[in-house]
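The form predicted on its own is given below as one chain in structure tokens.
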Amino acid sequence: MGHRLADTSSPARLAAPDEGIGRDELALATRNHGLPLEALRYDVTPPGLHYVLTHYDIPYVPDDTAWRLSVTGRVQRPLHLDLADLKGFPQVTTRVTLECAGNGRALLTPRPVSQPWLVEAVGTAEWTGVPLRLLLAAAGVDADAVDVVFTGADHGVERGVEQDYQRSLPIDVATGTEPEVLVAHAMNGAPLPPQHGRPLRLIVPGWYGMAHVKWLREVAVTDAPFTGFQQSVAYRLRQESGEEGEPVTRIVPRALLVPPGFPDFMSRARVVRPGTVPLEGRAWSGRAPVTRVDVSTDAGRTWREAELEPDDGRPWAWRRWHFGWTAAEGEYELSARATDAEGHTQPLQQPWNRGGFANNLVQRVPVLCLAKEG
């Protein structure tokens, strides 16, 4: 009897009632990591604290590797560029908040079995690189162009399909200026770390992380919609198996709290002292600028508006908010809720789908307020 790739690659499934996190999910969780929520205090996330999701292996790229990026397909002048060539183009630095499309998946019921994110799959960095539109202009995009396909160097198998990691963008997004897509070679002023796509990656402001292809080696312009695995099978919003579903694209609004006080080691429940407790956090949306953050200190029964700081001309980065809470002894559940300029807001009930994508249910932070002993 022969063997197949599918023998080592299980189909997507939902966890059974009362099924705990399995060894396969735990193995994913040890490879990938989220942002420690206390690091929300940083305007720009240090690379080692920024969330990481890697589908397959992190490609090993030694310092002396002659990496080349190809721009091919429906273009008049195919390009084959090394890093020096890319740095010869005009450079742009943009502060962008990245969030994994599966952020919040492990909080859903029933739980889609995959990378078990809670709410920490996020980070904000300053990315430096070449606007993709300039590379496409240099190559001369044909008039019949429909999609631009991006291929990374990471290779693996998923649900029985062997593949390089590939995603596409519509031609109008790839050549647009709002947002301006970057082929980035630097993060926070330094060369990309290996886990963040060294030496090149795509940055698509406002879109979930699956669009930001890492270890980028090829850009191909096509005259037909791309139907690769990560585009047409994965990253779709489905209620039932077998549905075509809607594509996951732009980030929906979310606000997170910097956990106040100090934590219990296992539960992460917080302890604060009576009196004035400053609450703060970050809020972001890829749909439209965040215009309001509301805070609840009573498990969502009542909400009060927080003070939202200006975005300082950085529309694709998170915004700081803060709120003064007068705490008395007792048990509390804190939440924050973001709303953007188009009226999108965070739901109070889970927005369930089979992939566990775009779950922006409001965060809930248990807090115990007690006086010091003695």
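Positions refer to the first chain, counted from 1. Each form is matched to the other, and the largest set of C-alpha atoms that superpose within 1.5 Å is called the rigid core. Please read all numbers here as calculations on a predicted model, not as lab measurements. First, how it differs from the form predicted in complex with another copy of the chain.
Fitting the two forms on the rigid core leaves the C-alpha of E329 displaced by under 2 angstroms between the two forms. Core-aligned CA deviation for T65 between the two forms: 2 Å or greater.
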The other form holds:
There are 2 protein chains.
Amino acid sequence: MGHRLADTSSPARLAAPDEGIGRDELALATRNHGLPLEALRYDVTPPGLHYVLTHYDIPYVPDDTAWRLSVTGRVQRPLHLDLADLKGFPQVTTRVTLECAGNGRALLTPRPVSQPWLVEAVGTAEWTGVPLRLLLAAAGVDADAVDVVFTGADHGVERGVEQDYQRSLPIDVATGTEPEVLVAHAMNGAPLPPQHGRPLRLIVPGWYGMAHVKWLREVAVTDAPFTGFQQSVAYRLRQESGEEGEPVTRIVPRALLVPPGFPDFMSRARVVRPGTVPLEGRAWSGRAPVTRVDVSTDAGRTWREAELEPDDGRPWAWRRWHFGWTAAEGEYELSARATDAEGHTQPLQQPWNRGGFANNLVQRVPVLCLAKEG
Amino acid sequence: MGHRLADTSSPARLAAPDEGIGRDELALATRNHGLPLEALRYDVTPPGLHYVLTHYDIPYVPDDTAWRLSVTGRVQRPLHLDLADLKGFPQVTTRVTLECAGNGRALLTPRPVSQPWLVEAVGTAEWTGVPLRLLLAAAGVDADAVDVVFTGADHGVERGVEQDYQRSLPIDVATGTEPEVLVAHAMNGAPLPPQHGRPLRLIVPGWYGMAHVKWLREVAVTDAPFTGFQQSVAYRLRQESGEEGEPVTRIVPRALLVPPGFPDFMSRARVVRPGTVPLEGRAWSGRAPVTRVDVSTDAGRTWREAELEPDDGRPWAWRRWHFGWTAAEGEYELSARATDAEGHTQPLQQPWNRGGFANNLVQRVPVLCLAKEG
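Condition change, the form predicted on its own to the form predicted in complex with another copy of the chain:
And the full complex, kicking off with our chain again.
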């Protein structure tokens, strides 16, 4: 009777009714972090405020110059590149809004037990690197290529499976230009912070965070579909655990508002005083450009259109919106709702699946408007 | 019957037995974040990995040059300084380990309901700024000075009290040199990140985080003891809610180890394989230099001394330690325990108070050592 991985790694499960957040979920919440919602004010999220989700440990990389990226598999000229080699390729900088596929999970009923996000697993950065299509062209992709598999240096066990973090993209996505996938070495003009993949990560504009493999060390072209854990077991939309499920891919639309006024420390509930309360926020979609944001100040009973600012030629970044609200004494629930050019919008009832993925239920922000100071 | 702050702000309380982490605690945990423990490997914590605790919202300061710091109250020459003025004073850079006074709170029984830290609310940075004693000397402190009150730009409500965040130091601490208090404008050689107080914060080496007032806008000398909320209501060590309580001041000793091997995603439990497993970590105390770290690999039954690295003349920063462990197949619980030059050490049973402050119970890290790969 040896000690096995199954002794420490348990299957996915749903929380029981009224089960509070457990110690294991809390351990994830204190490591990983969201965007404090007041930081939606910045066009580009300052370092340390962008959301972070790490499956295992953040690899310790004391010397970037020793890092190598391999481009292997079904290619004619395998590549082994260091950072200097990568910087010799044409460089692109793209502003991208990244969101965790599990954003909103902790608000679901029943609650899938995993990283317990509320609504704040998002951030926007300027990512600089080499278009992946140029690396694949340099390697010469074979005609029978199907998938491209990306391997990170992060190692752990998940639901009993020991693994390096791995995800794949179909060859047409990997070599496409809408979006143009990057192998990035810089975030907001500086080398990647350790928690964002130093020294190299993938950036797949418009896709949820699981696709943006961090601590990237291998790009392998395959002639068969990749069926690794993060592709076939995790990150699937399932109602029942036995289903194959649809894969999680691009980001569905979401709008968030900067909670107005000031907070109560413990409840994070908001307090304003009567008068003009400017509301602002951001909206994004990885499916199509956001074309409309509506705001409700009465718990979703009525909606009015917000003013959406131009995208300034940055289709993969969130757009700012604002809305004038005149508050009178009372209690309110504020919401914002994004719609994109393909007609996708945010549901008012929870979209539910066992993983708690791609859940874009509208945000609800309770606000107390005090009596006038007298 | 008007709407009042009391409608949104409730009194401090203890969690019921077996009460899971609630929605309000989770909202704090997803905003604030700890140091991922593998980042204990860095002498100086990289940006975004240092712990962050914000009582209210992070103020939005789009233009640092418009910021003013007032030095007022019982002084002969009130000062109104901008950043350029402050940089005209002599500059000091000090490496300081900062820890939240509530670190460890979520592990307590019963659990005080507040920011639910496990053990990771710590970080070490190089802070650059002006010694506070030089600013006070320039202002000319009156002979009857008692306290110095520091006011931040962060505003909120806490336990029913609307407030700007304010803390004080006794005049002898504010003008002392052991530690030397700084008004800091840079962290690790760069302007402060927003979440660390941009553009100005107080640094009080050796004291828990509540003393290091962020977004600092006023320094006011008083001729009577300061009795504001954060000084007299919060941050007191109390067994019963009616007690006056001792104030929370300097950091008690703590050692943390880098959890070895690799983690399970969900439980964060650690997995190693048989053989040599180097252990390392950090130890600190704000009371006196750390002089000893002991390690247990058998759930605290036996302890052996770790090798403590020199402090390199940085008395306010954590010290690195390491320890050789040879793991055989089985289950373990690892702990480390710091002792300082004044004989303070970490308890093996929880030190408990209603706020969950200054709780330095030893860390416990479950580790599974697998059978040899066959």
